[in-house]
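Next comes just one chain, in structure tokens: the form predicted on its own.
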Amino acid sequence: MALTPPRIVTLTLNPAVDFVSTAPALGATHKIRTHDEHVDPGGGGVNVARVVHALGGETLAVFAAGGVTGRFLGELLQEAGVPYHCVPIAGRTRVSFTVREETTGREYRFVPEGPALSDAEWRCALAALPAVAGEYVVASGSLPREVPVGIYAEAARLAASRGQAFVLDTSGEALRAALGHGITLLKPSLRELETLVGRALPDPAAQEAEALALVHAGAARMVVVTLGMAGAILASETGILRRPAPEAEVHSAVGAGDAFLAAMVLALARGAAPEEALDWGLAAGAVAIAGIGTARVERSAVEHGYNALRASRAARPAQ
């Protein structure tokens, strides 16, 4: 990827401070002693900005935060060297906890709903987007309480009016309300896609058909569905592309989807073809799940993973 990409601006309305730790086993009542603690600035768009920065891209994280936890979030981003613009709110930014159980390898994630935003606060966050330059706007994460479900649709319209590409990663009614409002890239997980279409999609043909149907209906120019360890599907006007995930030892899934999206968007911003950008996303996701903490990646590891994917594909005989 080139060294000087366009700026990628991210929007996170419900960020978090993420604590991750490990415990021998989880059980009720008794104290559970943890170790190997990590703390990261979190929330969808914040994670995307962190990964874009780690991969050498130019980014700005726009988010709404408040209280001592909001200030801590800003300090963590400063330590990581990630540029940001914080819209202050009266409520305290949420704190999320993830505990990995050593005896089973299971990961338990505790995610608070977070503070409510006033009408003035969410409007200030939305107004911050036109004030900053960027060729891509990535809106990612859940909506705080009291924020209208149409806010991402409005963000998409704002981006389109400025000639910016708009990328969305959210769920539920906020996702449904944004469809068809100028989305360049939509990234649902398989579960989010199933919720959107109202039925289970257990087989590849059904998954691909629904992803392609969203493109043909004008919901987004491209739809990439993340499938966890099964890889991802990319739907566009040129058709469907399904790619398996690289082999990776799973330590933590927290933020892996955000790492995937960050690397894919950065590649697109740097002029990569969609199928190449998909491989960048898969490589970054694999690196993220192999680490401990939220969306922690190293540029060299992602580049190595991408090169290995491309070499493996080139070595396969033509079908």
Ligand SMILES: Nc1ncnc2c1ncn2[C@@H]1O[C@H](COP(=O)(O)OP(=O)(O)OP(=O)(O)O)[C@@H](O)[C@H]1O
Given for the second form:
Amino acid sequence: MALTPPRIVTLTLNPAVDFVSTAPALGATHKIRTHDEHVDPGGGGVNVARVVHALGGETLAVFAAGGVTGRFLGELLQEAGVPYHCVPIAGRTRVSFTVREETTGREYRFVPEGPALSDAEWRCALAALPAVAGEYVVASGSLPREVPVGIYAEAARLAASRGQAFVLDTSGEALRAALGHGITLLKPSLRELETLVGRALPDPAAQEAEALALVHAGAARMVVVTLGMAGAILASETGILRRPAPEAEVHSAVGAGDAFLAAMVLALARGAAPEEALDWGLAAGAVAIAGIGTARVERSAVEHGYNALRASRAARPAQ
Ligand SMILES: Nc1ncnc2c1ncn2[C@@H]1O[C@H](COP(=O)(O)OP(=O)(O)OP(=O)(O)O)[C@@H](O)[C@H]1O
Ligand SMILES: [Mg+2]
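The block above covers the form predicted on its own; next, return the form predicted in complex with the named molecule.
Next comes the full complex, this chain leading.
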């Protein structure tokens, strides 16, 4: 057994400062007064690190950030007690803005593209990975402008060469380019899987077939497809698992996928079986959507949700 707990290193090339607020109703032209403002450190890997930390895991968030907003991001992480390593860039880190419309409960999410990274900057971010120890590397989020689409493939190869497990949550060309380069766990949402395979997948059997096909083609060792309120499926060499999402009040879906992934990876890193890790992911996803703000989860709520899920499975083993 390892003497130190496993560490989960995350990589975020395009992080954000996430503002969330609420307005009675949205409409053009007139000022929209908002209230109940929250600000969180954001971006895929940053969220994963925050949730791993909240769940009592060891983590390090590696990200590329710059400007006053980059320093703001660092300050927010410091406040949250999340260990991080910032690769400085010349551009200013983006600010994402989500507004909840009270009358409808709808969420409007504005996500800027963020600063471009120079060659030297993205190379520095990549070079930061081998410089830190960790059993898992989780690369998550969109690529900044001017970063080559093959960067996650390179990160996957680097991780594999160091004996680290590599987890990827991204979309589009960056996702496609990384397949087959040593991915331990791939987490597309259903939308991302549909884009990858080039067709809509409304049929559960087709979703499962496509996830399994990725495993069989060697694209990744495990593929977990998150299905929003329908839960998730996990494809591996041993077959397919499909799990519904536990009932949860929906307040904000921002970062639900990141919370799901963080809890699942932490469970795997601690030696859980894949089906247990899947339940940890579902429990964390449910807690994340019940809260306001980005991927805010409390450890006790996730543990409670996980125990409830396991108890319900034990009561209905045929599912
Ligand atoms: N409306 C919902 N009701 C219950 N659980 C949900 C809901 N939305 C999300 N979840 C939980 O969060 C997990 C991740 O959500 P989702 O599939 O939307 O992924 P995502 O990565 O946030 O999506 P995307 O990257 O496409 O925005 C789901 O598998 C589920 O466990
Ligand atoms: Mg996602």
